[in-house]
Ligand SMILES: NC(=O)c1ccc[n+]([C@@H]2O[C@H](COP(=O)([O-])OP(=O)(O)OC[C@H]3O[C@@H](n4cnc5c(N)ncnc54)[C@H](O)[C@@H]3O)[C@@H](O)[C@H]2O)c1
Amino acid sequence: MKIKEIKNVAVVGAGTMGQQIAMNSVLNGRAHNYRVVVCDSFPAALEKAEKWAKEYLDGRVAKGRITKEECEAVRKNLSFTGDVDTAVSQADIVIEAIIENLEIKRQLFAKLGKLCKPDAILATNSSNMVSSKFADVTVHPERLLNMHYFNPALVMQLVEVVCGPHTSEQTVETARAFAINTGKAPITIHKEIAGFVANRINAAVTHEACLLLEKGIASVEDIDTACEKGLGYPMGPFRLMDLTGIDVNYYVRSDRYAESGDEFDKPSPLVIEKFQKGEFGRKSGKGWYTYNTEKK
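Just the chain, alone, in the form predicted on its own, possible?
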């Protein structure tokens, strides 16, 4: 069945990534008039996402980045609902951005396979799980792939479009076109591999940074400065870990090591120590750096 033009977008998961993917789709894709709905079964998450969206758009108007008229057009095309079933059944593309838990994701994709239109594209934003892990529970696996956005999704331009052996060429082309239409720079990854491209390169940098720290070669601050001022990185590896979550680094590398058995994939002993102490980075107020978590 031929894939129709994308008009309706459903983002499942109202967390940080979900809300930013949705906002990017409707804001940067406004020339294409995409109608975007954020759906989540947790009312508190929806309420928080809706509040964030209002404040973000008001801020864009205040800074002169968009006009009041453009803001109203975006608001009109962006909605939030707890009725996940209805939202996904009307979508031309569904982007999953829920918790990184294999069983929960499989349950969702089994549900999507039954509820979605037969020509709807199903995309997972997972940076760690390839779409093959869900292909057997979907009705139309040829419409399934990874569309990996980077955090923060409103700023970072890269989207990794990852083909599984089940993914059709038309699905890839349509997903790439959607990414371009919403201001992104997509790359196509032709074979599934853990970590895809950018995160595998970043993992190698992070691994070396942790080794340098373990051996007492340089401090956290100086290693970050070397990457930022010498290599042109927008953020050093330790600052980046604090942003994305040291717990995320721990879980991803643990999973990768369990699959590969390669010592290179093991979490750094320093990361394990931080994880055990509950020092996850910005979210906990302390990681490689200390943050002020007082509410203003």
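Okay, that is the form predicted on its own; can I get the form predicted in complex with the named molecule now?
Shown below: the chain alone.
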């Protein structure tokens, strides 16, 4: 089995994840000289991503992390365009990072199937949708899979490479090699499952933390301290939920419960209570903890 050679990368979606996946590919993969194009159908999103990329690279040079010459080489290999169709037609791998909406993603994958080179790899960065959801609209489903990056994608090393029943071994190996070449630590998930591996483990920890709280066994602070000081977690489950959003936890678990019918997947009654009160965590100033939201 031959690993496909990647030269041109297209990242579709210039939002939080897309801009960082693109920057990671070009910067941390610079030994491989990948040419990366970021495309987005919204000009404002592209403009914001391009500004962020410029400032980020300037900052790397200022901090002495890369030389001016390296920075120039990276800049040359990174481009931004609103012309999604042309950008993807040249790509050896397309990484989709558009909004989490099934119909919009299906429309994009149907289009990619027609526009891309027949041997191009199509990867979705969706947090929740397995690539099987797009296999029927894709011309070459053997080249389709999930590459799930973690936020912030420039920092977090894990990439979950998820194989669907349609995904070929060559596609998996090429995606893994690309992840490694860009400084990532890929894991292979052999069967599609909602939430993949890392978020499922995190969900189980969060579930247990909520049960302990519900039963009055220990306080929010002490459960977080147990995880941080006893288990070496960088952040306890309640602090993490406040950061990612209690509303996000509520929606993800509600969707998963609707799909599985498994009681384990149900949002905790304490999460439901917080959700109904609008206490979403840091973003609303109050969640499991209270935050000072006054502008300085």
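Residue numbers count along the first chain shown, from 1. Think of the rigid core as the biggest set of C-alphas that the two forms share within 1.5 Å after superposition. Note that this is a predicted model, so its numbers are computed, not measured.
- Fitting C-alpha atoms of each rigid part between the two forms shows the smaller part swung round by 13° relative to the larger.
- The two forms line up on their rigid core, and Lys283 then has its Cα shifted by 5.4 Å between the two forms.
- In this core superposition, Val271 moves its Cα by 3.8 Å between the two forms.
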